[in-house]
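What follows is a single chain, given as structure tokens, in the form predicted alone.
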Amino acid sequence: MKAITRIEQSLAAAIALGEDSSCPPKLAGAIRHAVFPGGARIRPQLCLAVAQACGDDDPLLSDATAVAIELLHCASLVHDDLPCFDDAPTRRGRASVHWAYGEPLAVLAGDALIVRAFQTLALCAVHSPLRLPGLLQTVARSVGTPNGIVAGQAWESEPRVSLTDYQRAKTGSLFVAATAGGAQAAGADPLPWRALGEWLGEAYQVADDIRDVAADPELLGKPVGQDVALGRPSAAIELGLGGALEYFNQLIANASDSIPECRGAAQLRLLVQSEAERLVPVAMAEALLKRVAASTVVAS
């Protein structure tokens, strides 16, 4: 089965457990709606790729894990748009949450996807009970404090903050779930991968940045020029988008080159350069690079 099938399947067996006649439901519809249909699943994918790179020998429970870093990712998008962060009216191409159902019913969406996430870890362990301690460890700390996917959004209230942790915290901690994750999930050693996630985290929110600035909002499926609205962090305001585009492209090779040595290493480098390309479109890189290097000639 191919893991995008096995994301959707198991991501609506756990969607469907949270539902029944006692459900409220516009809070069941809201929920389906911050989660159907998805963007790339790229954490997921990224879980069972390394999941399968260690032995795969639990798939219940790699799939879990999977399913709830993606439960979490999708909790943080629907906080994230609401009117006290960015306010925004659009996510993968439709209607953020809010706007669809309300403020209140997407608060507590969000609320509800973070607690399914655990709810699916603890119910798939049955066949690896000892493994769970340490797969909710990784997993809890990629969205709590001091480091995870709540730091980071906390860290756009503060006066100053390093572009960096910033990134690493919004971002990167929960691809550092998702490729440590994966390999606990199969009884693996998580040390190795963790700096896979980690490079690939800040890759992501490099290329967010760079198409923030730059990419056209119908196909980017959500508002552009929010950081710079918003006065939030961003490698390419700081950088500039030829600097951006410099780090974003060290970050994927530095990504890739961090995959430990296994029989899942040579899918795994594809998986991330294949990703590379669908954030930053060679096409779209050379686009912008003629940009500045045009506004450097006016400029002159």
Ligand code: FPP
Second form
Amino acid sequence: MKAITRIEQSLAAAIALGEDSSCPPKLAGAIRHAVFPGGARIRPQLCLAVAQACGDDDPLLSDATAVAIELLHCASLVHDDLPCFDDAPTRRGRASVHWAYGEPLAVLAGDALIVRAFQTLALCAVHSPLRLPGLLQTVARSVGTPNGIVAGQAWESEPRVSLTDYQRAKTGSLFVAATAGGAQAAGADPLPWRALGEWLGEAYQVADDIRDVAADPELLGKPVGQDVALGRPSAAIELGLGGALEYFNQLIANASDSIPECRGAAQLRLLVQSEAERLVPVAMAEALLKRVAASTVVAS
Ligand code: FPP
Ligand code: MG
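Cool, the form predicted alone is there; where's the form predicted together with farnesyl diphosphate (FPP)?
Let us now look at the entire complex, which starts with that chain.
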């Protein structure tokens, strides 16, 4: 079965678990809205790809890990779009959850998704009792304090922040959970897989910063210009568009080089390359470099 089919089926099962007639219908609707239809599902795909590279001998556990990580990601986007953070009206090309269901239900939908993520993992306690405790730690660390996505978001409330610390926590941590967790679910040592998540997470955030400055909101399915408007740390602002593009390419190369020697290494390198092209398509990069060159000529 294709990885994306595994992911969608497992996500559907995890969401259906909380949807009997006793659940408040609007809350159930808000939760569904947050998860379906999804985005690229890159974190769960990465998790399953690493699990496969490590033998994937416990597919129920790797599925649960991939699902937990994606549910946490969806929860973080629901909260990120709230008026107290980015106040974004759109996400994935349609209304954000708070826009469609109101702020109280958006807060609650995010809360419920966090709980469902850990419940999905907890359901593996009987058949994978030895691997589960370490996995729970990996996933929990990627979300909480001091270095998870919650801490990453909190850096936006501090007067000073290092761009790297901010990006590592806000975005990188869940990518690390995807790579390290994928390895752990397959019974492998997670340590050699952390670097891949760290590089990819940083590359993803730099691409997001570039697109926030340069992309078309219609194509992106969410507002652009948020980083400048909200005074947020951004690689595109700090390094300029040309510098951010160069940095992105370097991060992708580092991600590829960090893949540990294993049976699935070539396949994983292909995944990294196709993700790089999806994040910053060659045509977009060329158009941006032309824009940078034109503005340099005008300035000089
Ligand atoms: C998108 O960033 C947001 C994140 C990567 C994380 C946000 C985290 C929280 C709101 C903390 C709460 C966490 C949970 C698990 C509920 P962005 O605004 O740069 O990207 P965008 O353009 O996609 O909105
Ligand atoms: Mg946002």
